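Take a look at this single chain, the form predicted on its own, given in structure tokens.
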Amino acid sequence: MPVSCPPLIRHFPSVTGAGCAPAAFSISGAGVPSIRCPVIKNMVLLSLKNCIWLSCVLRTPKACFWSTASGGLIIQSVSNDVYQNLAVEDWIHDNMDLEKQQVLFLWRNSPAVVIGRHQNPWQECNLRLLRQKNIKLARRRSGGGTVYHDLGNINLTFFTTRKKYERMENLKLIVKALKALRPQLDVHVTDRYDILLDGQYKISGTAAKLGRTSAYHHCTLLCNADKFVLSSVLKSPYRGLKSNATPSVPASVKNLFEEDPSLTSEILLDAIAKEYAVQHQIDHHITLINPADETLLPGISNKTKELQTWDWVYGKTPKFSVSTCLNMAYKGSVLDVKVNMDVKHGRIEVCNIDLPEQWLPPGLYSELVRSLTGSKFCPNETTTLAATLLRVCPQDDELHSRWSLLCENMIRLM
């Protein structure tokens, strides 16, 4: 039996200005209370008409959520933690019993971008620009392109077994849902299983992992994320690069929120878990879950540590290397010095560099090249092993601005 709608109760702030008197309530003479602030009122209308929409879509938190019920199951993350819910999605997927139980998981991250199990991270974002704004990297197990992530971009991800694994269908109970909340919204799946809005913005795109005997298919929505960072740092900074690596396909995107204002994140989520809930026969009910909680979800601790760690995220790069041509202007004059590398595992399998002859003692170069080789194409450490190798340079300064200058070049390059 579907559950019944629980009061809408909304605690709003004193609020003054913009119109607005200290005493927002009143009680008329028969005791009906009424809203005399314009901006209450439409904030109550909004609600209400929200509450309506939602269909009575109950969030409980988690108890043996695996357990609980058969047919279908609706969960969602509490947390906006990218590594804790892509652990999710392996815990799932390694744990329960999907014949038993197909389920829908519901998650949204703090800002991060996610590139494929077949991508290279350098090919496909700007690390340096991550890294100055202190978003997160993370490599899901799944194939597909590289996406950002950001609280305004909603994650679903379908858990079934791999004979009932059908994403066209997924992806057709989106645009169902999205139909039900907005009739007049002009969205459709593509063969590539792309939703599109409007005929040629992208709103969501496609993933997928097939296991031996589960499946998942998760997709993004874009609800109203920041399309200003989602740009600028899908956009590689890097030239010279060759690989293997399996490469995003760029897509022009727009937020569901540009259409419609009234499209929250929050209204989004319940009307797909409503219509999840139609065609699988089962409650509206939501079950909220910590994906840090230990007695709920044994061992998640230990993927979403894995998920983190160098050798995952970058080290799992398919081989690639790279040639390029660096420019360093030093003392009037552009100095052009070739640097060649191929990578293996994320590390340096083979470096050389072309200098100018006299422009670094010879025994200083080939101690650059031997501790190069062998070390991460990271960025750290490099800034570790030239400020090593700059405390054994003699002591001569038009030396060490060369040496730093030459260092800050190849630093550029990961």
Second form
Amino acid sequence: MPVSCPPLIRHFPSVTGAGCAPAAFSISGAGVPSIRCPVIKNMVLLSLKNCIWLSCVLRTPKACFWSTASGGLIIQSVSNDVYQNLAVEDWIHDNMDLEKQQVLFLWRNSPAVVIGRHQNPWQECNLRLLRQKNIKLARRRSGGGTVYHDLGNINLTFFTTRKKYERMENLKLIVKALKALRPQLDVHVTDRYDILLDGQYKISGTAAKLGRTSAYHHCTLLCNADKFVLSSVLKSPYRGLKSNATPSVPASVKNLFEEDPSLTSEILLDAIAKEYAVQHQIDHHITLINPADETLLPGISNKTKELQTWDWVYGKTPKFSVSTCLNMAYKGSVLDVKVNMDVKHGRIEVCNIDLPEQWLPPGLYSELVRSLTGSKFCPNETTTLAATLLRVCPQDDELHSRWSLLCENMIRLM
Amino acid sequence: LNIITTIKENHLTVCIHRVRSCGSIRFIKSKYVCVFDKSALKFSHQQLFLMHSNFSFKLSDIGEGITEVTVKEWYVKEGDSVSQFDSICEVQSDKASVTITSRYDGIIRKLHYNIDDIAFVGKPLVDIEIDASKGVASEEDVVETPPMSHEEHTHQEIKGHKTLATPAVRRLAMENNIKLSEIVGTGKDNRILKEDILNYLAKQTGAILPPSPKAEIVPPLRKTEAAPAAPKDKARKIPVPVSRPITFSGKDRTEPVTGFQKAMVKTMSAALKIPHFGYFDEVDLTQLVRLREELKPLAEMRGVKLSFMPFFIKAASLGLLQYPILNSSLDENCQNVTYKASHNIGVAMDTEQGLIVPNVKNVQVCSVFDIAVELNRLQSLGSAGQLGTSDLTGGTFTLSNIGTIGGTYAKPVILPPEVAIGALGKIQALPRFNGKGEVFKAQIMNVSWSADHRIIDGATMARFSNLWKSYLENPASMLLDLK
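Having seen the form predicted on its own, please provide the structure of the form predicted in complex with its partner chain.
The next block holds the full complex; its first chain is the one shown before.
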């Protein structure tokens, strides 16, 4: 059982910055024989076990970072910003030569919902709730379904050349690492590239991106994510949406933490990194990288910016249509108003609102439809349009209240 | 004459032979073509005799035994010209998104699938018409050398132009979906440099980039050019600019007016119907600046950021109590004037999307602190793009603090259905004379009012402005009239 592990060292590749006194731990089975008192021995062992997350910062020259001659490289992001981390994936995919070395990228994000390349955010999640709770929405470049990220979820990206793209192998590596850590865990890989716990709970989902010469396969792993928020944000309240966007397949999920409370994200990350190092015959070295470092990753800030643009996150939604009925309560009665809209590139192409005749002055109604056509399918844009149009119509309280009612209901569709 | 040097010996002789007989045909010297076996060579022989041919570019193997994929997005359409390695389309298969890139330079002649169709591996995906005299890339997957080497260049024949560009530059162009043939190179031998691509992009997006070093006269270049004529130039001290024809490769870009812009068009067109008059003045804010410094920490303790705007807004409201016609609205036919009871003072805000004007409701019953709290709320909602309809409607009077960006005097446009608006310039430290005739340092801000001349006259505006000004120049006087 005592396996002599090489010392676990994480280091920053950047040249600047104050140096820190190295504080390397060495964890090996034969590490603590000299402590006699069993209580203290256990405490020390436990604290050693828990001190796997090290903050050893060594300065290494920049050149060494990229020109490692070994067959693999393990890197971890210091940022929890989903856009920055996705940008790192893009950067590696576009700029690194994966012929000589493959890369494993470890990252975690603060609360965010990540949709697949060809998905429809309105269909996949509760955008209203996301805005309220300040949860970010990102669209990744790989395919697949929608996932919720928070710090209790770890993301793993396996970068290889296009020829060496092999998802099953990567997932089997993860399962092997988990089983080595906790042999009693019942985890296995399905043929849909999911990892199931106890045969029924999904703990990992997969997606991949293939380019001309390189490819990557990334997956999530639920350690200790907030399941309550997860289920509420991934439930879309929008009705009447019809599209050919990739749908997500909902699944019951469970955290590894629930199975074994001693498991933390850090422990899992290290176990997987260790297994990767063993399989690729490289040092158990995890290099920390800062996704904001433009000198290390030239062009990364542009990639980060692009991932945050409305045109990418919402505008890349495949064409879809909205066909629903607004139930507007007005002066004691309920009006049923049919609404049909076609949305392409996130903008309203066609808009039809079936209002009772003369409920709004015809000029104003056609003005509303004209303004909505071509504008973004976005509550903010519609609110501004509605408020502006109100300025130029007659100052009549009755009219104003009808207008506000209609616009509020339209905005709720977005 | 470029000879392929990476080909094995027995193939090399064949190539030279071909060159002699077909003098006009040029071979590509390409570091990308490393594998070039006999069958491919035979194939290209046939092509040498065809000037143009349509290639059915088949969907290559995705891996993992996948046989079919769904076409999700086309990056090109029929008639577009593509370069080697340009992205053609995006396909999806079982959670994997694949970018298909072109193996050839040419023109897209046919797209075999529509969006959401199932495409099959090994079947034609697109038809590309290529000029076969320029040579054909190997049918097999090309093996690429490491992208990090910047020293090597690639020639490529594109429609008769030689386009020189390093692999890094080609990648940058590919990432931004730029055709290299559309860019004019400013490097040696018309080589396309990274700056050329960045300049092209800047023109497309209207971004302002720092001037490219190439735009200035480069001394080393001058020296080499002037060297042969050195004896003549000895007397000359002013350098002769290198005359190079200035080429501009930007294109006009037309976009529909939508969303925020459309809203602005609507509002401003309606505002045009209002006959505006302007009234300008300057306000000495020396005392107010001092007062705000004292009150800022108090507000911070309560968790609120205190700017000058709450004071300006409250002073305006006090002024409107005396001159209610400035807080009114004229109906469409100019038959009736409605004096609004509430002072809902709008504050112009500049957001990423454009100009929005949320308003603070009922300023007449708010304290300066209440106004500050409400402003904070509106500002954070505004920057998050989450302002509601009630925040954006119902305004009766507007103040625009353009001074935070810059400027002194402005000519603001009234936002219908209101009848007046004020634009506040920046606060500057300027010398002024006090009552004793001494010069002192004053904090001066300029204000520019516009009002609807159909119902408001100059005298009313002037008196309102004087009152507003007096409240701000002597903040203690606000205490007398606070309700």
